[in-house]
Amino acid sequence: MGRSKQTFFYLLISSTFLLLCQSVTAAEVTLDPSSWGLEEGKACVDCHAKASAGLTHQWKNSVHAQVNVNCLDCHLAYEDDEDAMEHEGSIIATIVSPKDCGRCHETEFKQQEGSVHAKAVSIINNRMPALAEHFGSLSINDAGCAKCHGSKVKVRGDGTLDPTTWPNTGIGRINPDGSTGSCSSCHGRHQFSKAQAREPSACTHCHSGPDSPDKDVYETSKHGMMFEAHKDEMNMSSDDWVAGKDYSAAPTCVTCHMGAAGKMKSTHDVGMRDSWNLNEAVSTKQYLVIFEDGDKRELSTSDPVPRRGESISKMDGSMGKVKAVASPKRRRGAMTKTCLECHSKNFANNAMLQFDNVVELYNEKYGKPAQAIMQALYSENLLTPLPFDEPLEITYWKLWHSGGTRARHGAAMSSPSNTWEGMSEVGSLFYGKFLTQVGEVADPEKAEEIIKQHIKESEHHEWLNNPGKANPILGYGKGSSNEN
């Protein structure tokens, strides 16, 4: 193979880089020609220009090609790597993992490694393990869920990749080298374009549908309308891409969640600026716990706040020592700083207040009561432990996961149509199906007791109280009474 990967890696780390910059721009890398452009890699280009001309053409139009980084520079593997395979006289790996990219892009690798994106596989396994089994099959998981969340890539005995887990560019993919994530999920291989990653479509490829309806939300917001009207003014290929400096026509997803703006640095940790959790049955404000090894974990404000130096469990169950804790207020402040590049302080603060009010309304009127009712039914053994085997469970799922998510995301991104549509769906399901199905699961007396405890005594539902008349919304039957 010529130079071994050990020699290659020694040359790599001893080569001349621009120091990871402290400005608001992404870290730049300069390459020492003695470390890159492996001679053996030139044969890769010659062969693939005939066998797979499209990817070769993409590479030729990339920054990598401009600085003489070729196929073997990225795909080179150690002989003892789990996914190493012999190919045309070289030892390579099919997957170029974030750890591989991090040999040059160290800052970006460390940022994404601790991000919510990199944990996307564990998130879906922890929160919704029954989805693929009950609403689909393993095939749906392989071609659907895992395409966005990521798969755990398995290697077969001959070094090839298990076809049920590969191809996959899911954002939280678990790679054979132990790293998590997929840089090509946003920066499509083999051009790895910055402009592509800054396009809203790079995000809405996954952030669409009931789980995360952000495509509809963004496109029907003022921000999305402005982007569509002024795409040619966005300077998407800029090296720096600082809001208010390199562009000002409109924000994209990257602008608000990752981009540089004023004194705010860019980051590959997409969740750093999010103060609310908007994808649970009940939204809570979130602390961001940063561990000494760079890993991160979100904790609800209802949990005890860990102190610096304290050891607590991480998302994967292992223990980590706390380096810092970012409060929801601090995270909100980071997001607001981005808004201030285009809006006044009062405008930004008032928009955030309107967003908070919607989330709190959803929580108090629907989220918390529905969650409490479900917990009461489970504790009374009126629902089986098996998920999604009863109509009420499916109604509850749709209530918070579909309508509730749309309403909260709509408010977060200033899409009034989605805010209203989502809340309307929540209300329709809550009063039209959820409460009546509670009456079908429990006998009338027990249903009355549970609903009275969590619904009838709430100021949000006073309009339901009509003494002396039956209320079919509550599902007790025609002869029931709502007298207190």
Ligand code: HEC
Contents of the next structure:
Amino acid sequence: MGRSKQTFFYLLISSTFLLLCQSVTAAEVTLDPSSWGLEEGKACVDCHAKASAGLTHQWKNSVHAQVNVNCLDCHLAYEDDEDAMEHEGSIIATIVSPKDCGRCHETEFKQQEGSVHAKAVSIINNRMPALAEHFGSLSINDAGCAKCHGSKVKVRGDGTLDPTTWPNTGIGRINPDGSTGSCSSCHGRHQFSKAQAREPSACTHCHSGPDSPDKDVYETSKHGMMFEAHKDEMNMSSDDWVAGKDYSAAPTCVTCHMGAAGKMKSTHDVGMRDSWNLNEAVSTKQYLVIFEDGDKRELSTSDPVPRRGESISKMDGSMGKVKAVASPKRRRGAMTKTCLECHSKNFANNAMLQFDNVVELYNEKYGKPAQAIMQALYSENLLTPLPFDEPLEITYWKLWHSGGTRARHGAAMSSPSNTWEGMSEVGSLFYGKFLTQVGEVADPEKAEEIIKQHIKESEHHEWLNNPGKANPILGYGKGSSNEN
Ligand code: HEC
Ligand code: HEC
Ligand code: HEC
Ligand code: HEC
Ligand code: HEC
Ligand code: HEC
Ligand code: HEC
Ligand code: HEC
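Could I have the structure of this protein in the form predicted in complex with heme C (HEC), to go alongside the form predicted on its own above?
Up next: the whole complex, starting with the chain shown before.
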């Protein structure tokens, strides 16, 4: 806990010493210390110590309080801010957006703003509005989807926030000032501690359930097992937190997706080290395109590789000039760097190969044929374009989404139970329901033709051509010991 005082001390002494002291890494704060600790802010503390004692207590225990960053330094607003309001003689805003934090923490702000996390609202808007609309209603969006993905915060005339859109700390929340995300989605307020954000629970709050079953995945991996047993040795509140140096008992989500390892620095862009897109009907490897203004987008390897200087469309549809492109191989290289702090090269590469093999298997055996069959049915008008009105569409969605996502995430993060559970769900749905339901929307001959075209000639489904073959181990089929 003496840590932050010590850091502050270093901040004050000569910069030459700072350079020599590479191991003492203060959060690099962009604003000059003389510009915070606003005098007016002291009144907030006095009154709120009574008006909302718990909240004030949390702040008092924070690094911010220790370095003299007070309520107004964060809640400060300008009169022309959309959500500015007059409060006890000061102009404040309730929302402290990433841009507000970015006044002092520019690096984290910029990394976060360019990450997939910051795009979590547009991913809903552009890709699957029907899911919320047809299975639920707006209230499930407000209290479900938007709590993880983020709301578009609306401000009422008097500067107060529209109650259907706030409270909300979704990861891609669209703020009144136009910035996206919410730093308190991982850094719980009002302590804003980095130790707490390093815990797996900072992520599994959202990364659980059908969209992203990583809580189950992590807990049933050997990494989760070791974390649970050795939590006390994880050095969570260390200033630096470099894998293999400051801790070695187990990696957490942060270690692999954000954390420092060797010379590789920690980052607030969680997507940087991922080479696949594991949440599509068919997974493809992904380039990461970095634009000149710092914005980013992913592109599948099936698209042409953009060149430096070329203008291409960004996630939001506007055009951007390409500054750099990271290949899937480079992204994988960054991820593997973390493994090498605790494992051998062979071990890590082999684990990655086993993972890639599961993704390929899923793609070739189920993802691609199921997608091709659906496309054939749509183009023959045997399915309406409206999503989810036919049972087959629901089966298809559960197949690639619930089962397929679980299997692929399971294999990515070494959870055998989730890999198998997910793949067995995919297989059961495919053979037990999907193919039958194709027969319900198309006439028998048409169904047979489409199925034959897409699966009967594939080696993956060859086993279907041997109905006489028995498997005694399973306890059924001809020749089994249970036969009677
Ligand atoms: C004289 C007492 C007093 C002072 C001074 C004061 N507040 Fe408040 N503040 C309150 C009370 C009371 C509430 C309402 C609490 C409630 O609704 O439970 C409130 C509410 C708030 C809210 C929440 C508004 C919302 O939309 O939910 C914020 C944010 C806030 N104060 C910040 C500040 C800041 C920053 C300062 C200093 C510039 C400050 N307050 C000064 C008493 C005070
Ligand atoms: C480091 C920046 C920071 C500091 C310092 C800070 N806040 Fe906040 N505060 C936030 C953030 C972030 C939120 C969440 C609002 C949002 O973006 O949804 C928040 C929310 C609030 C809320 C409304 C949410 C709730 O749980 O009721 C109140 C009230 C509030 N702050 C009061 C205070 C007071 C009083 C102080 C000083 C004792 C203070 N804040 C200091 C960043 C800060
Ligand atoms: C518990 C938090 C949570 C809730 C609730 C949630 N999501 Fe997600 N969603 C996620 C996460 C995390 C991902 C990212 C998964 C990944 O990239 O691996 C995601 C991914 C997605 C994707 C991308 C592809 C896919 O389907 O996986 C879409 C579309 C989506 N969510 C829509 C929705 C909609 C619509 C709702 C509400 C009906 C919803 N989500 C509810 C956390 C959530
Ligand atoms: C996805 C979760 C997540 C979000 C969102 C997030 N952070 Fe962090 N933050 C972390 C983690 C984890 C750490 C600790 C990283 C480490 O030690 O490797 C951290 C560390 C920090 C640090 C300390 C850096 C240092 O070098 O000591 C600051 C400052 C910070 N975050 C600010 C922010 C700001 C500002 C935002 C919003 C723009 C934000 N964070 C959003 C997870 C998050
Ligand atoms: C007025 C400047 C200022 C603002 C605004 C500000 N911070 Fe900080 N923050 C600091 C300073 C100074 C430190 C201490 C740096 C150090 O000693 O490492 C700090 C430290 C942190 C840390 C590290 C805490 C730890 O456990 O070591 C986190 C995380 C953080 N801030 C997050 C945020 C978030 C999130 C916001 C917005 C809600 C925010 N800060 C707004 C100045 C600010
Ligand atoms: C408030 C909810 C929330 C929290 C907390 C959260 N995430 Fe996410 N995360 C999401 C959503 C939603 C997406 C999907 C966003 C998208 O694809 O645009 C996502 C996407 C991701 C991705 C996928 C990147 C890619 O390449 O597609 C990774 C990896 C990830 N998060 C890691 C983390 C880690 C690690 C933490 C904790 C330190 C964390 N997240 C905390 C909601 C959250
Ligand atoms: C041992 C390292 C490790 C740990 C620990 C870990 N992950 Fe992962 N994670 C990976 C790898 C490797 C991938 C696959 C990357 C790729 O696409 O090449 C992955 C993929 C993901 C994805 C899917 C991204 C995509 O491309 O669609 C999400 C989301 C995610 N992890 C979140 C989490 C969360 C949340 C936790 C903690 C509960 C966690 N991870 C723990 C290594 C890890
Ligand atoms: C901070 C240290 C640390 C990091 C980083 C780390 N691991 Fe591990 N890993 C462990 C420990 C400890 C175990 C459990 C060893 C044991 O007793 O079997 C383990 C076990 C495993 C296992 C289970 C092997 C088995 O017994 O079936 C796999 C697979 C694995 N790690 C892969 C990875 C990959 C891939 C990465 C990088 C994306 C990675 N690990 C990063 C510490 C780490």
